[in-house]
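Presented as structure tokens, the chain that follows is alone, the form predicted alone.
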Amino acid sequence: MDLKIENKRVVYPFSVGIDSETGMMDDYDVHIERWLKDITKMFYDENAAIKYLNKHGNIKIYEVYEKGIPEIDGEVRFCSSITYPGKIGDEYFMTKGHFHSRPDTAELYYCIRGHGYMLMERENGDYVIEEMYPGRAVYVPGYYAHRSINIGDEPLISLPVYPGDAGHDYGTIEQKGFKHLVVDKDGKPSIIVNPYYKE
């Protein structure tokens, strides 16, 4: 897929298919799976996550397919992101969420299937939430942590696109969490303040 010209890695033109029903990429280089057992601490009600594991066993929360495009300035990276339907306690299945390692970089999410939200939050706790549904694109500016949340009954599939050198900072979210969460209240999505958020 790539070659070196004058000590710079250059990518050949290529195309790839993404199944609109499953979200699977047909010629992927990297496949990431996030199972409940691996991310129980990402849900604010960790006890509910443990009870779910004990009762139902491990379950896949989300997965990502991506191409091995160089992580350098000038390239554009993209992937297919699939978040499955379900809840732990009253909290919908969601991705871990991340800042970018280069925090000033933005990201675009184009929704292919499903119904959900993109939660975007700055380090000071200011947040914006945008609805995701097929044909809808969500722009995530730099300096916002972001996560996809599936509020529907089918997979939430999106195509994220971001600068090659953006990188991913998952550690900040793993340590602090998001200040705001999306939960089911009386059958409808509601935003609450995370009782375990670490300032």
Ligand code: PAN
Second form
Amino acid sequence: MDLKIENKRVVYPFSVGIDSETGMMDDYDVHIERWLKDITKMFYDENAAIKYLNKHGNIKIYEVYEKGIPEIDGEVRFCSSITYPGKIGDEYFMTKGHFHSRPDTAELYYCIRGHGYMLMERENGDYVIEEMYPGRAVYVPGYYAHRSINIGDEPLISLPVYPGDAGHDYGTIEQKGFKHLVVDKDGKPSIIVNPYYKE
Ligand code: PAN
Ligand code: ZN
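What about the form predicted together with the ligand, after the form predicted alone?
So here's everything in the complex, that chain up top.
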């Protein structure tokens, strides 16, 4: 059988290690870091984000290690996703979140460390939240935007796995936001409606 070739690159069988303490991959092609300065607008209380920056300086909110697997039908892409503990105002640190560019594609997240929520929300605002903790797998069906939220006090580490041709649509969430947010209320995570959500 022919090996798949994309960008003149042959995909050979491989394996990779993911450190269960740090989430670091021992062999990766892409490393994405999201720092507060770059994503202040993702937090609903942008003033709190600016205050945080002025008081404490920049901070890493989350990062991702991944292998450069071709973004084509038939492939399976995966990464190590690490969201750090903390809050901006009363909102927990979280990933930007996105729909898939091919919106019908699903995703499976396997949680390795920490305690969090997976927020899944449809374009009409319907939402579901599933808890993430070590050993727990969360299935994100197609047509749901998804975001990992760290509600604990250690890094939230997970292994997301998704179809090669899923793609990432960040623009919709950047413009509209999620309708639902997870905030700390009296020391407990609580779901609120985003006051700035654009229908
Ligand atoms: C994940 C996410 C990862 C980072 O691999 O890409 O957790 O979150 P953002 O992409 O929202 O910045 C995934 O859902 N891939 O499809
Ligand atoms: Zn995804």
